[in-house]
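Presented below, as structure tokens, is a lone chain in the form predicted alone.
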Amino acid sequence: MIVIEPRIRNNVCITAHPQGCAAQVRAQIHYVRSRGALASPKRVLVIGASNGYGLAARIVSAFGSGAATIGVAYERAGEPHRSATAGWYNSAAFQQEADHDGLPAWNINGDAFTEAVKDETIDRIQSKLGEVDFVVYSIAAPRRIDPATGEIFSSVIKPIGRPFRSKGIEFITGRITTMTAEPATEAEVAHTVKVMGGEDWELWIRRLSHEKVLAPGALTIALSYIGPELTRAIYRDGTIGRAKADLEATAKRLDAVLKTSGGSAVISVNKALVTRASAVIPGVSLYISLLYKAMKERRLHEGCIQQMDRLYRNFLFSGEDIAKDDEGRIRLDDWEMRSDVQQAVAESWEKVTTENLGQYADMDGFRDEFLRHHGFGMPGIDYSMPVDPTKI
């Protein structure tokens, strides 16, 4: 038994609290239940199911629609004197809540990029569900081993073509800084696309189809982001954006293939949220803190679970044709990109300093959400008490 406190290095939290993670999973479940039942697919595979949008999508499927779910994630278990990753606790908590409610659910812990995990997942589908009719792809990983060659690819967060210089923030201290990033090499761009682009999503869908565990008429969705002009150089026009463009091109190829059996593939462009990844992208933490304030003032703010619930109810499974932009993408960032919201953020960006941060930015909300992702700051949890880090 140990006392677990948040330990943060370079804007990355390296600890997680089991009871707190379980509490935030229950809070998401409570939100979905409060919204009422919805009609959506009943046999669901979520690849990248342990955190953020992937976890939220699995919760909406299971606790909003009563779906049987298989969740794939790559997480580290706890040890007697070391906490597990937040995702490990989240997956365990999801399983516990699903079992309690009699909802069929199975967790697969392993590297989704590997053939071994694809094999295990297909075996589980065949033995438990027969087929899946909805596949959510929500992988965020720093590196990938090519299953065909064994070559290791690592992603980077860099601009392309020229250095990036921007305001930034040390979100723990609240100090405004100047952040710089050197441009990526051609090899770094290629590596980032290899890790974060659409290749693995396509491998999953083609493999599921080949093994005849993808139901006729199945839908698959992957998540993307565009963002504002303020972060364009480091995000949409940078290495991550190049990978997102590849992901979106993959959606069009997959959609053409799946349409032959009545299915489809689609991209959802989601809003900016605090995640383990966004906290370390130059300029993005400051943008998000300004965005949160602007959206909360207009009562437009959503977290992961609110975004996924709206995706299901208003877009994917509303009973009407799915609303898409000119590129065929769902725009779940519609409230973020409203002109009044973006104008407010742009004006705040010019004015914000360390001294007036509280006037323009919601740093408390940013910090609170960042910590909740790791199970800290949840109501009703006594964080001074020792806990067993090997279980929830």
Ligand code: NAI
Given for the second form:
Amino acid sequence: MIVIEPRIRNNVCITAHPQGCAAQVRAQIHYVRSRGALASPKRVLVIGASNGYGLAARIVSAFGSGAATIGVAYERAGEPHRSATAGWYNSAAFQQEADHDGLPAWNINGDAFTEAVKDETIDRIQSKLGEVDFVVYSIAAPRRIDPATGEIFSSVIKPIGRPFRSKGIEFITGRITTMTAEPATEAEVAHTVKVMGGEDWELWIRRLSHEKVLAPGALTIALSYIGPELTRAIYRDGTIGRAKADLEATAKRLDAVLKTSGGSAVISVNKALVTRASAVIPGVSLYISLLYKAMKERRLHEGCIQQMDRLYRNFLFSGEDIAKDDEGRIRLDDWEMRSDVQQAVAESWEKVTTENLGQYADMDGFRDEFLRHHGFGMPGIDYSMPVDPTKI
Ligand code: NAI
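Can you return the structure of this protein in the form predicted together with the ligand rather than the form predicted alone?
Expanding to the full complex; the earlier chain stays at the top.
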């Protein structure tokens, strides 16, 4: 038994609290329940299911519409003197709550990029569900080993063509700084596309289809981001933006294939949110903390679970044609990109300094949410008590 406290290095929290993560999963379940039942597919595969948007989607499917879910994630279990990753506790908590409610759920822990994990998932679908009718692809990963060649690819977050220099924030200390990043090499661009682009999503869908575990009419979705001018050079026009463009092109290809059996592949452009993945992007932390302030003031703020709940109810399964932009994408970033919100953020961006931070940025909201993703700061948990890190 050990006392587990947040330990943060380079914007990454390397500890997580088992009971806090479980409480955070229960809070998301509670939110979905409070919104009432919804009708969506009943046999669901979520790839990247232990955290952020993927976890939220799994919760909406299971607890909003009673779906059976298979969740794939890549997480580290706890040891007697070392906490597990947050996602490991989240998956265990999800399973516990689903079991309690009689909702069929299976976790697969391993590298989704490998053939072995795809094989294991297909076996599980065949033996438990027969087919799946909805596949959510929500991976955010730093590296990928090519299953065909064994080559290792790493993603980088860099501008393309010229150096990036921008205001930024050290979100732990609240100090406004200048962030810089050198432009990516051609190889770095290609590697980032290989990791975060659409190739693995396509491999999954083609494999599921080939093994006949994708139901006729099945829907699949992956998540993209665009964002404002302020982050354009580092995000949408940078390496990660190239990967997102590739993901979006993949959606069009997959959609054409799935259409022949009445199915579809869709991109949802989601809102910028604090997650384990987004906290490490230079400049984006400052943007998010200004955005949170502007959106909370207008009562437009959403977290992962609110975004996913709205995606299901208002877009994917509303019973009407799915509203899409000119590029065929769902725009769940509609409130983030509202002109009054963006204008407020742009003005704050100009004015914000270390001294007046509280006036323009919701740094506390950012930090609280970051910590909550690791199970810290949840009400009702006594963090001074020793806990067993190997279970929730
Ligand atoms: P996250 O870090 O909260 O969750 C990532 C998930 O991927 C976890 O479940 C993790 O276990 C899983 N994962 C990572 N590597 C894996 C591997 N090799 N095998 C199996 N599972 C693996 O990330 P977040 O922020 O929820 O991102 C998910 C997607 O949403 C990404 O495509 C991201 O670009 C997109 N997105 C995120 C936004 C944000 O602001 N956070 C905004 C819009 C889109």
